[in-house]
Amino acid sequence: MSPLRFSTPLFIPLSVLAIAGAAQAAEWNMATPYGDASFHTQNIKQFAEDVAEATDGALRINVHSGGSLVAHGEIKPSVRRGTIEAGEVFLSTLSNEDPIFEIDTLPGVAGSYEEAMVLWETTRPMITELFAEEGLVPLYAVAWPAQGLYTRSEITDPGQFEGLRVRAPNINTQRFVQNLGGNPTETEESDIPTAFSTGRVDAMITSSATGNAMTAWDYVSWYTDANLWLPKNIIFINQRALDGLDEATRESLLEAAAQAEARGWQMSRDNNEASLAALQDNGVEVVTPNEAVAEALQTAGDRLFADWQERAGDEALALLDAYRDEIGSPE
């Protein structure tokens, strides 16, 4: 007897190919520096579950949190190269790639987060074509809180910057420390508590997101809400990534990140208040700069501005001069 065969199809129809395409779901890494308690982390997670949900599963974003799958300057690396599929970073830590990445740490351009988002508006169009270079797209950014100064005793004399040990989580951050006669420290968010218990830092400057989510009372007692600068962090993916998806499931993961967007920045107003009641609440003096060091912050702040201004290029410049005709504000 003739062993049985089982017949094969040479042809298989485009439909039933699509439909198992179709089927077949995206399943993408995510990583961000940040723990799960700050407000950026959790409006990351809540983005994915509304990708998931909008896309039916066909889209699925796996959020690692408190640089778990990659430390926070291999984020942006490890999206380009296509490692994983999306990240989160400090814009400003970007700096060393094009002085428009620092503009949002310039004291004294965006005080409010209303100039904050006009200054985002103003220069999207030169980060995303920036980051388009690398095969990357942006999907949205949010603000921090205003940036103010953590410290064990009250500052009230601006002597007292002399040699002080700062966090500062970025180039332009280090460079303001510097400017004020202290000794910047690059300290990731994760690693405050043992930077304050080892005698690394005896001061930072951050937003009260940061210090509440880092229960800054644990080693901190005031806090200077001197309004520095409202940086940002951005939201970018892999472009091959996005073009590997469908229409419906492109348009869903966007109109997701618009909705990210919006809920960000005002999960960050909110948080502010909260952040601050909290840090009260916790035994932290919270107190505005007396006109001294207010002085010397401005005087600091000045010199850091002189020196962005020599190194951006004319379209940033540019950018800047629009972004002040916008809000209204003299050079």
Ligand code: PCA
The other form holds:
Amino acid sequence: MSPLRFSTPLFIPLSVLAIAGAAQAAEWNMATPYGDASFHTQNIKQFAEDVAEATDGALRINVHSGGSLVAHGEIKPSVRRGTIEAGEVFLSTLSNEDPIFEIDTLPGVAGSYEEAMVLWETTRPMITELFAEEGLVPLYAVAWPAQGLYTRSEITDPGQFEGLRVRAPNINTQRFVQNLGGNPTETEESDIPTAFSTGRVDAMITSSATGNAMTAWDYVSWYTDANLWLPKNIIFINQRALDGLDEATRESLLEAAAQAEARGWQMSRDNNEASLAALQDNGVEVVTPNEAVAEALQTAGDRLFADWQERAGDEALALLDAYRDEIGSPE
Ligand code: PCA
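Now that we've seen the form predicted on its own, could you pull up the form predicted together with the ligand?
Shown next: the complete complex, the earlier chain at its head.
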């Protein structure tokens, strides 16, 4: 080895050193199944901008929306493997891993944003622990507006549920449809228009926000605002990717995440109001269930809840009790 080799770095042009310096900056990829019309995606994009600004470009997060980089079911495994650094999923789609993940898709548990937030705060430590076992770090979670039912005609009689082909976003909602006597089909949000246009479904359960983002008025005329439950999206990162950041960058990231959580919940409330107005402006009748329909929804919900209690472990059940104490619920 010639001594000359050791001296060569001295002759590296400044421009090359500048590039080497820039290479220190981290660039992350983040995948979400939801499209740009979703307030969740708008919130994530704002989060990515906040992180870039707060870290002076030391951490850049490229947001890939609408399942364009990774399909919904592959997002968590991809972040776990480190193929991508960050992701967002509909939390309750993880219910096959642990029943705690579907606690926010149970009727009669949390029926308002305030309660949904308490439910999140109560279950967050357990969810964080389960994610940690897989080398994942949850950053924040944001609730969707309450779920309701979109149909072609008005639902006035529970008998109309019989055989109704209903699109559902997760397993628990499928079970709920079955309890009502309908035929559930699980599809991604982005596949909703195709599911209707190809005649695969006649109805769907989702929020005002998704109905608006997916222009529900193109294929349904009624929205029964049944306030079923307020399910959440969770945003998480790979632990090793987090460990690879210097402390200041890590702090900025976590600070921006806390802001994104607060902003996201407010966006959800605002979006709910704007979306209900947009549905009506575009000719969708927004109604609340009549007594008979409300009773059928309640019965189907009670069964769903009873089934969940059977599946849930002691820890999840204890958290549900703690949540109920916190909101002052009698049960
Ligand atoms: N929109 C998503 C999840 C829940 C919601 O309101 C969907 O329907 O797929």
